[in-house]
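Below you'll find only one chain, the form predicted on its own, shown as structure tokens.
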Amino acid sequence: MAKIVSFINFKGGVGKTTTAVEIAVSLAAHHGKRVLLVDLDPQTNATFYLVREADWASWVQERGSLKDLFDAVLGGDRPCEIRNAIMQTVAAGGLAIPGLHLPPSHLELISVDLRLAWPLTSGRSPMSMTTSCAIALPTST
């Protein structure tokens, strides 16, 4: 079974991101286990410290980001394979490590908060929004 953790404050710089990296990191590189790291974060700190801007910038256009899975869910008009945007392995300190997993962020989730609530604030059900986007976590290989 899949433990889910989850590191939130309001407050800015509290560690956050660099705690959540860091146990990430850790739990794949040193415990041997799956980890899919989530920058939900549209300022993508998370993702650039793992990943070269260079290197995010070709994966988002070739692959693509948690920008189209939220999209995609919100548009509900195309379908969505975010298992296809997930980096399968990723580098810390340049190094790669197996096991370590990251759908990258994108700048432009700086709206999706707004998007996600506007079905709330407009009087359609959340229930309404529906999608074929198909979320899966990579496989071990």
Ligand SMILES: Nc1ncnc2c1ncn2[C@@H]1O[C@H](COP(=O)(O)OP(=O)(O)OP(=O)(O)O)[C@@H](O)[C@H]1O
Contents of the next structure:
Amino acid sequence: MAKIVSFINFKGGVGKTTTAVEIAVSLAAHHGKRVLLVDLDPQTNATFYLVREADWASWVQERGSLKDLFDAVLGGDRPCEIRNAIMQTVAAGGLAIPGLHLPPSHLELISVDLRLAWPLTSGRSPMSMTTSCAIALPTST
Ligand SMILES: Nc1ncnc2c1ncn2[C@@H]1O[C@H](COP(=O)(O)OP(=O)(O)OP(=O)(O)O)[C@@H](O)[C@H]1O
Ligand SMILES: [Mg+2]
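Having seen the form predicted on its own, I'd like the form predicted together with the named molecule now, please.
All chains and molecules follow, beginning with the one already shown.
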């Protein structure tokens, strides 16, 4: 069974991405592990930590990204075979690392967050709920 390791902190800019990428590289390069680094962040920082932008752009056009997977799962008309979208050989510091695999992220994953939240909010858009909450808050004294 694969082990899943998540790096989670509500606060931004505390090193989640850096730690995730460095541990993924270390497990693959120094411990012979097969690692799937899943970059679900629309900021795509983990992806661009390891892949040049031009290489990412051509890969995404030809093979797809995690955005295509979510599009397919959320009812899109194009099927997605995620295996095709996984970069099988990723380099770090100019050295290819066998065992480190990356389904690349995409800026448009930002819309997936909202689409996933939609059924949980009983058809009310998450944005309208935010507005309602803001209105319900007591005024400060
Ligand atoms: N151990 C460290 N020592 C010094 N700087 C670090 C360390 N880890 C990360 N940084 C730097 O801190 C900044 C934020 O790191 P990172 O992008 O990993 O944070 P994050 O938690 O993923 O941010 P976000 O919430 O935006 O996704 C980067 O400039 C990174 O280079
Ligand atoms: Mg990050």
